[in-house]
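In the block that follows, a single chain appears as structure tokens, in the form predicted alone.
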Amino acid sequence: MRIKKGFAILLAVMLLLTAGCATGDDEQKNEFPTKSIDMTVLFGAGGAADVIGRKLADGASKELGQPIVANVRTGGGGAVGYQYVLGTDPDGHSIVWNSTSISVTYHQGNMPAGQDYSAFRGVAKITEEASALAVKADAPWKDLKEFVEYAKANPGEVTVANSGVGSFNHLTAVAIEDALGVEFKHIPLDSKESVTAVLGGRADAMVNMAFDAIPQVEAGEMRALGIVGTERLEVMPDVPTMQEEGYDVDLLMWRGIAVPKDTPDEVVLELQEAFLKSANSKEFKDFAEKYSVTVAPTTGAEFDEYMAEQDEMIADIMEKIGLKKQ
């Protein structure tokens, strides 16, 4: 009888210990995040990418219960920031406000071989930014059709400013050039210089982020002929997309949250939920609209597929113009 009683007590103790271990495991699984999260921003403080990323992080931090600290790490077209994140522990506490720059930077040879977009895994794609083909308000071309007709009749004579050799705007200009079936004379300048070059008559047109063209269009100093984007912009409702005009140009500046590829699934899912809630909030959407940025959230799995598609497109364009090194 004593043996049976002793066995029963022992069994009860073992069950309590097992339950305690299970509870401990559950708590450990739900520990993330255990500290503040370091978000690498790849481009300059105060720019659209920086301020939108910080706004997104503010919303996500409330969901996660830990602060998300945005740190600007510039250099090498994004290479410095990407290298930093890849050098951290893949535990979800170091993330990057990723963008199209991962493909441009890698294929330019600024990243080590093998450290392309696939060195990361997507948490969530958040935004898309359209580009615009714009000319001076008093230019002879009233619409895209007239511009294309002139460019075809005068190959290599139409000067198009962009923000530097190998930049995203340069690649977009090349993609537009190919889609329109014309030949441009490309003038590499930075974004602000592109605007002044068109307004000063040193360039016939510019390909730049729509955000840079909008103030000039609203002031009546420029005319946008076409948008490279999935839909028309609310601030320029009369300007058609390239696809509406029958030209297959689908190169967008996208941004999203990414982590090193070995980050555990459960951590990625927690980050995904927090960032998607932030992105889908009215507060964030209203904020992004001020910068003419389209909020187009997707899951991490969808983001991975999208990055692969965009990377192939960018690699093809860069090879075509002799800038692809890997």
Given for the second form:
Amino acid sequence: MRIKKGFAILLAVMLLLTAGCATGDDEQKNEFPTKSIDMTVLFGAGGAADVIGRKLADGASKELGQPIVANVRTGGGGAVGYQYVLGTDPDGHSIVWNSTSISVTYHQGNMPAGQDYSAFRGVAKITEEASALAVKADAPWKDLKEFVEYAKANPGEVTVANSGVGSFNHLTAVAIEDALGVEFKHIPLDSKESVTAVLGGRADAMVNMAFDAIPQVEAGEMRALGIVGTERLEVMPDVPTMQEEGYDVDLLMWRGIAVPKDTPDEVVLELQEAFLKSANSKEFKDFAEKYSVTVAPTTGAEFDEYMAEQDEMIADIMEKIGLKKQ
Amino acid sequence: MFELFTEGLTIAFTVENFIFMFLGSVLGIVFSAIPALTFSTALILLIPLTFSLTPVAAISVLLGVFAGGMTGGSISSVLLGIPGTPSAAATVIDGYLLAKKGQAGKTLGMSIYSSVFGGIFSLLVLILVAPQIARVAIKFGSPELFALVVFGLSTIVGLSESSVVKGLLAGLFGLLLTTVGLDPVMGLQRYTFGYVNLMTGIGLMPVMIGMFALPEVIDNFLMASENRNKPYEKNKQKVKASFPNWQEMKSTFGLNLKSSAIGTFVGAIPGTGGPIASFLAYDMAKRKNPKVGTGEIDGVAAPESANNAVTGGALIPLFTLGIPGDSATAILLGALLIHGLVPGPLLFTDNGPLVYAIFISILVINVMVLFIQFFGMKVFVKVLDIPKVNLMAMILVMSVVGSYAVNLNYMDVFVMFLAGLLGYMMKRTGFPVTPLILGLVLGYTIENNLRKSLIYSDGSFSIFLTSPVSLVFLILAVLMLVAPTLRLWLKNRKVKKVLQG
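Next block, the form predicted in complex with its partner chain, ref. the form predicted alone:
Full assembly next; the chain just shown is listed first.
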């Protein structure tokens, strides 16, 4: 019994001491960041978005002198994570690894009215990802021209797999459809299922991130017909971009760091400096290359403008296919 | 092949790798043995740490967690009646009954043996016929997956303990729960009542933790308060851990072989995973031995060899096509990419020796898991010596922490408590819990693939009949449902004939 009492007293003393330390710490430093930073990742642990985000955070935390902890908060196409970040104090200690999903999930009606991209403030845009239209290697269409001809002759017959209704790849497929003047039959799957559907002969083509198409194209299992992006991809220099072929499609999947709108300027600038430094490091660029992701950093202010521009484009496409709810 | 093998051997056999394999296996076993923590959590926690390791070491530690995790789940299934991971949910039924009969040690021994059996079997399949299996697995599109999962659901009949009606009701309720959240195809909100946190849906982990753990906690607390004034009686029954003898190994060989085959194949089909495989194997065992369900060692061997066989199976599409077979291999895919290895058709040509190094590592990991578990089991069974009330208090705390840790979402803690209360009421009224869990495991996959199939076919249900694979599984599912009634009818007819004759 006596031992137990002694133990309890010891515990109480330790508790007081730790509490004391915690407050003492706060008083000493008033400069941002005063504690570790919580970075919300919106998509599955171990996925490309998660891993690249962690690598980026790793570099930025060295600049800031405080750890940045990546926490995966998935659900609702990003809505769960966005809502979490918007519910925290706008003091820069809670940031989000933002992406095109902010526009999609908002217009789909999964965020409260008014809480679209503008509820956030850009810290820095970091990456851009191209996507590709690909068919099975033994498909009868050798290039985009033959594919378009066939699709025009058989409207609604060509099945095109994408990564789910309202997914970035679906919207891209719709944009391609529009620019090519054809009509596809869209099959909403996911990025990996799209690959098996094309290889298994269940879908004629897929619109997928370059990252998912490249290994199949390199192995000779698939043929890429066109790239949706600003320039050709290094790994498949023979495949033209849609724009080269005269089709006006330029949707890019972007990612960047954002914070709630009311975060003060000096904090945003501090974060911006750290994240841009991390993004521009050779280490990060080499890392991103493995995922076929282009590092294209911009400042927070430019990022805000970019988000607004992209949001308009996505809203337009979603309106066309009846997915826009707000 | 021999050259690749020796090259792989030199890469894999380093002290560093052995340490990481060992650490991974221990971590996997511990995380999945503790109810409410899963090895997926361990994998996620490890990803950033693998950044700085060599490729083989990084993969080794993750594979160790994966393989160790698949075996560790059975520890708490057997000892506490709470599945350590969803893949070990089927193991609870017979495992816990056996433990109550005082055979915890023997049951754990069998589960370890079966686990390692499944792990090594699937590894051999992976090494020898991966491309061939992948070619079959790729033929599994939405209609085929739908039919396979419906077949899986029909095993509810076998899981229903006393009343098939109560089992089916519980299963249906599980299916109903999966409709909460964003729908899998259109992304529309269902039953979310405007709560953002419900968009993710009702999680399998919190429900499973709640349903299995809380009723035990409540029962034990009630019992303890009744026995408050009695002195504590130490568990006199000595629990001794024992590995199956030669005879027992031989008698379960066929069952383990079949279960491993089921596990490997289910694992190889993207979009399935451990829970489905273990339930299918459990059902197979039950059809062979009707006593399964009343505390039979077969009911432990089958799901355990099947869920471990998933490890090798799930690597088949990952290595040959670059497509992960389940959520754990999805994390592995990330780890491979970090180190510049692109899983897919070119992995073998570009990185042959490394692939063989990974194969060899998996073999070593399986042997390590066997040893760790064999010696660990003697420690694990000591859990039963802790006064039940104290143990349950710990489990209660773990349940809260664990359900929060899955998604860092407080909603899951509420879900866990609600599921626990519901589970307690179900237990009191004779409703089996396992069918509900099965419904929850399969519901999303069923709906998702049903609706995608109908998009392929422009709304025509004939797509399920024109695909031979889907047709076969659907017929099997119907047979499973009517089999008990049919058997009864045939029996009655025979009796009548005898009487008439």
